[in-house]
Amino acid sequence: MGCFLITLQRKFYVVTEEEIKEGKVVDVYFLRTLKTMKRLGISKKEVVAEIAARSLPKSRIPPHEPWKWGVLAGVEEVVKLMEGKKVDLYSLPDGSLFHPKIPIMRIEGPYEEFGALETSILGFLCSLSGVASAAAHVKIAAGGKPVINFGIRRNHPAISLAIERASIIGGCDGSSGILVEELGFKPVGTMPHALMVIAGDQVKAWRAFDEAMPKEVPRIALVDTFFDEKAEALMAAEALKDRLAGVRLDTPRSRRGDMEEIIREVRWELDLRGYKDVKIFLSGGLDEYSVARYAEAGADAFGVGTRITGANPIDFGMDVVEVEGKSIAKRGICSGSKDLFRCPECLTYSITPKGAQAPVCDRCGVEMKPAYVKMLEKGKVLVDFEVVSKLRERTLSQLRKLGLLKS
């Protein structure tokens, strides 16, 4: 049995954003495909791939169908990838409403200059348009009530801003996180049960946290780590007066009991005292299900973690559909260049051949306008990244149109 001698040079198993650019994260077959194709001479040969997604994850919904429809996010990440490649690269941008079997992005050039990057290329896209697509279900169930992302302890904290600033794309109003200000956003929080546990008292910790905090940070009391959700709540009320925002109630699941129940009582006790404007604040192990019975039961916003960090992928895959402009695919793939259009009342998509005049919405009788957005000529960058909000209205205007998500 051999014997092998390992260094270890890395703190932390990270790959660095210099090893991503220089193609490091790569299945080895692709090196070995591009191995052979320079041996055959065949390396430069021009191509179009297109990336669509296989099929969508399933809902937390009974029946638990498939998604119909997901948010797109990643392209700026892939754009940056490629940029300095001698390629073309059109795309939806991100924040947009896909489905199924739409090709989301075109990319053109000799194959040697991307193939080897599509496992950075497709990483970007299924990882991070899970993210957003999950956390664009959960606001939709909260009926348009506050989300927050709680969930950045659920991934490798190497890609912790990556993970938020996705779902902020998906509609997320924002997230835990102290680097999320650098998306523009200020991080949302609250305590954990530490504070009350080591101060041994949980009136003590609240009277103490609302010193400590500066004016501008919400008073919201996490308010079940001794006592009943009830009782608790209203403790925090008459120890902070018109001083408390809100309560959270994070129930570990084993102890939940009826948490509809619980939301309406709390309400109840806190309005009976004068306590309206208090609101609840609910986390621990929520998704788009339970988000939508807590919110019809009264909770004002939600604090969501695994179900939207912990998304799963959106499969989608990359293939060649034309070589030297001829058409050619695998079984299962229409081959030829497309085009993608859109219709601007519905939001319902058609794919031509490339270069096809064009086409009208069956269903609302207007013009369909183009979907992709040209972002890489010969590698040169040709559109100016959009902020983090901005794409999160994209997302959030679309759910609005397609009457998924209240104004």
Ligand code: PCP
The other form holds:
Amino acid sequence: MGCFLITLQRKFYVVTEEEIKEGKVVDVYFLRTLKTMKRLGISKKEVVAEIAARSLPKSRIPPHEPWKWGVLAGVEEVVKLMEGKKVDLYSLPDGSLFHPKIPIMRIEGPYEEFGALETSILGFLCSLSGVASAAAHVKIAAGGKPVINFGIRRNHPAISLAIERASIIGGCDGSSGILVEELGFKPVGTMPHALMVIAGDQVKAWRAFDEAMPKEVPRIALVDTFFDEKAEALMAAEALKDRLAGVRLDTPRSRRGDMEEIIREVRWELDLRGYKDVKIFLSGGLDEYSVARYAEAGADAFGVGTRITGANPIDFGMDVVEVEGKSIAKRGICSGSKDLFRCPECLTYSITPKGAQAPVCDRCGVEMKPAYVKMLEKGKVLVDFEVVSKLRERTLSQLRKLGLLKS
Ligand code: PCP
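Form predicted on its own already given; the form predicted together with the named molecule follows:
Below: every chain and molecule of the assembly, starting with the one above.
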């Protein structure tokens, strides 16, 4: 007779916020490590741990080199996770650009206070920074044109709001899920193919949408359900006239020819008939490579799903670099507690031993500024958490300063 595990009645097999806070999302080897450390009487040793990315995901733009930078997200969640633990925590703030090997966070305290939280600490940072980084790279590819996150359908619903928030930190102009209202953003969306398919007639569907929607909802007609994009774009313009804000091209993969040419044709035909204000919105299988080409071809805005919300996690690692004041680390990691400085002009980082004098930027000749914010002191939160629009602006302002983003 097999034994039956009576598990907590979970409707959707999701972890509760309380379980995360209690440290229940933990790799069992950390618990075994703590038990072993207690036997050795070393679990209370004061340690310094640093978190840095070992590498970054590859770009979708040929030759598919790894990104040179990512956008940090998940710091607020880590601070909330660690609140109450007898640790000091220094970190770059959410929305900071970072590079591989740059220690984005430093945690100081007895190992037993936070060692087993490594699983969740990295879980927040790896997943959310992956999403924010992909969003930023797509936003740059769009040349500053609007990029909306259309991809919450690619994630487990339990994390959809965290993912939407991370996509906006990375630079998305908005997201499609209604819960983003909590973040101060209006949900953005158009219409699914189901509307035209079930109506059986796209003009009837577009007209009904126009009649049903409150005036503040932009009339963006999906124009690739039954006929060619050019034909349906003109049908939509004729049907809704000056009420038509835009057309969305979400061409099925089986029909995708030269989308750049299709975009140019649709633009030409709309302009030729006086519909110069009708915008062209692209979605479906987009990434930084296709968005750049479609933006060049004349697309005005993008709905991007999988590339952002299905982004690879950032390969952050957490490593002990000091024990009871002694610099010590595993092979591949520079030992010793470190400080991080950043040039206010060119945004270059500089890593120094903790307590070193601020270096002078050898490119700009100015004194670099401390990059870390002290966010926890003996477990007490020292910072006010910033609204997501401010975090997004931090990301975009760095991208502009680096000349990566024009507007
Ligand atoms: C997709 C749907 C999503 C878009 C494309 C994201 O179109 O509109 O919002 O796709 P991505 O994950 O590939 O970037 P469809 O799958 O045709 O769904 P619908 O008919 O509902 O538009």
